[in-house]
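Take a look at this single chain, the form predicted on its own, given in structure tokens.
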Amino acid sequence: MSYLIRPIVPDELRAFAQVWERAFNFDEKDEELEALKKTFEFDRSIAALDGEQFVGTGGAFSFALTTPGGSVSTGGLTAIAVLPTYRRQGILTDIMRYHFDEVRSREEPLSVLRASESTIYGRYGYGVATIDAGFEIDRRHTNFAAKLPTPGQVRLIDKDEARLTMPAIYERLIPLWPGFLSRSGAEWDLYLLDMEHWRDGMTSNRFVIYEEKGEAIGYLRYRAREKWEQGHAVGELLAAELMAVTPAAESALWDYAFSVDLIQTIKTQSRPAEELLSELLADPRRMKIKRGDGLWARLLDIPASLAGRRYASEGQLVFEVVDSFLPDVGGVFELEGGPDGAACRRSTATPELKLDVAGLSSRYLGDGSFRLLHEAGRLTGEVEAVRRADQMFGWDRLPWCPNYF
């Protein structure tokens, strides 16, 4: 059966939202929808209709994505849902084709997403491009091996000052960290909305900044949970987001988090796979670390995508990409790149490597290993070319995406 696929207008947002409410098992508050209207790009929305009824949803945000040494425009796929009674009817596939066509029409070379389920998007050519880490630690085991010099000060601030201060700190980190996505002013407003049912029984957001010579160069947004057992405080602190321009700022903010009274357990949300705290702690074994997929990427214009980043070492590669979902995206390509720039073009040369688009997409931001793809049978080619690919695509900082969308 064929379903109409089209964008929606603002007055249709409530009916549109009912699809993802039923798919994800929650109720969207009116206040949330009103805030969402300020960030939601209605011209990039995707609705599947059966007559007058919305049965599938999707959309995209317009982001600038930091790549190793560069930046590219990207479509951030969001709000993907299909009503339970309409599954297995090709609606998601139609939505994905619509999204890919729309992204390509804007000359955005790739699409990115956060996956609610890890088995869905590989068949559409997405690969895991960043890793999220989270940790939990008992406050009694948070002594530092050595204290970094922290000439500044930590200061508690209110929500209004946080709204003014935090974006500037985040902006300083964007060009430094592959995987970061731009945040608009409206997105910051939504990010700080802090509705009660988002808190899971914890406090509202608390905000701390670290300043040196009057300049804020780090912030921590956190929540706390009051908890007592047999007359002893065993509270929890959730470090929801910590951003720091310097190691000293990061060290000072963790030191603050570990010093909050009546707290026994400190937990985090999304953290980078390479965590400075692991090197600061005297007993890093006490950190209970959990890793999972973060940002998924899907290359839609391979030459533009690969030219939109830099490479750790000078080199040249000829490779074939197989794209079963969008065959015209695939082909044979020649890449020449290094620390100062890159160029990629279609080629008639004999490919040294062959892999699928999901495999290449998963290595785009500099994480992962072509060697492991080769050993897993997902990449074919000579070992020397595999080694050269790893040397080129690697970067001095593993990618991390702290954004949810």
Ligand SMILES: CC(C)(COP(=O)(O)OP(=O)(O)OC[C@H]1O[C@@H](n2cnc3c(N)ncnc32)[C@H](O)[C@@H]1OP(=O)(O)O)[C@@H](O)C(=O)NCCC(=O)NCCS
Given for the second form:
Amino acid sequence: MSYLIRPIVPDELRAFAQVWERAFNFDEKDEELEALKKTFEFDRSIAALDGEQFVGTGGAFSFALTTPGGSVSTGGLTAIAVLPTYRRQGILTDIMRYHFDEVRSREEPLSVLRASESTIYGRYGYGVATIDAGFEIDRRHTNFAAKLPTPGQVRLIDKDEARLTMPAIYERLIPLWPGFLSRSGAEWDLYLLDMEHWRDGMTSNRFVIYEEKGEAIGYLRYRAREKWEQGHAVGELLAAELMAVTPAAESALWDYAFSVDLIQTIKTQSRPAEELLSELLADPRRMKIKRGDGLWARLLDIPASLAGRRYASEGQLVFEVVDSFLPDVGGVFELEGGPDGAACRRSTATPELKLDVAGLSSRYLGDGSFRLLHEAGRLTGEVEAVRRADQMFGWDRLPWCPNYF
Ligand SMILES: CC(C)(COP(=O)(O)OP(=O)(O)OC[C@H]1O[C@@H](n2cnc3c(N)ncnc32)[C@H](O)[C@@H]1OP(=O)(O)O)[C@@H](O)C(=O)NCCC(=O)NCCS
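Coords for the form predicted in complex with the named molecule, given the form predicted on its own:
Everything in the complex follows now, all chains and molecules, and the chain you saw is the first one.
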């Protein structure tokens, strides 16, 4: 069965949100919807209708995505939901086709998303492009093996000062870190809204900055939970976001998190797979690390995507991409790239490697391994070409995406 798909207007947001409420099992507060109205791109919204009733939803944010050595515009798929009574009739598949057409019409070379379940999006050509590596640590095991010199100071600030200070620090990291997404002013407002039901019983947001010579070069946003057991404090501190421009700033902010009294456990949400802290701690095994998929990417214009990043080593590669969902996206391509830039075009040469679009997308930001795809039977070709591809696609900083959308 096929349903009408169209964008919505702001007055329809409440009815549209009912689909998410039923699909994700939560109640959307009016205040949250009002804040969302300022970030939601209504011209990119996607509603599937059965008559007058919204039965499926989606949308996209217009992000700039940092790639290794560059930046590309991308459509960040969001708000995907289908009413429980309309599931498994192909509505999501229709929404995905609509989204891909819309992204391509805007000449964004790829789509990105965060997935509620890892079984959903591979069939549409998405691959896992960044890893989230959150950790938990007992405060009794947070001694540093060696302390970095931290000439600056840590200062607790209020929400208004945080709103003014944090974006500039985040902006300084954007060009350095593949996987980072741009954050608009309205997105920062939404992000700091701090709704009661986002807190899971913890405190409201606390903000700390690290300053050197009066300049803020790192921030920590955290929450805490007061907890007592048999007369002893066993509180928790959630380091919700820590961003630092220098290793000294990062070290000073962790030092602060580990110094808060009455806390026993420090937890994080999404953190990079390469964590400076594991090199600073005297007993790094005490970090209980939980790895999961982060940002998923789906290339829709392979030449533009691949020319939108740089490569760790100078090289040339001819490869075939199979795209069963959007066959016209696939084909044979020739990539010539290096640390100073790259060009990619369709080619009639014999391909050295052959893989599907999800496999290529998973390597786009520099994470993953063509060797493992080869060993898993998802990439064919000579070992020498696989090795060359890995040397080119790797980068000196593993990608990480700190955004939820
Ligand atoms: C995920 C969701 C949007 C799927 O919608 P849907 O309209 O039922 O999906 P479709 O009917 O188009 O399914 C297409 C294919 O994906 C499969 N599929 C869909 N959802 C799946 C899931 N959660 N797990 C495994 N497979 C899934 C279907 O079985 C179907 O496979 P087939 O093509 O081999 O038959 C819907 O189940 C939902 O709203 N879930 C709760 C909210 C959610 O998790 N949203 C995603 C946010 S990132």
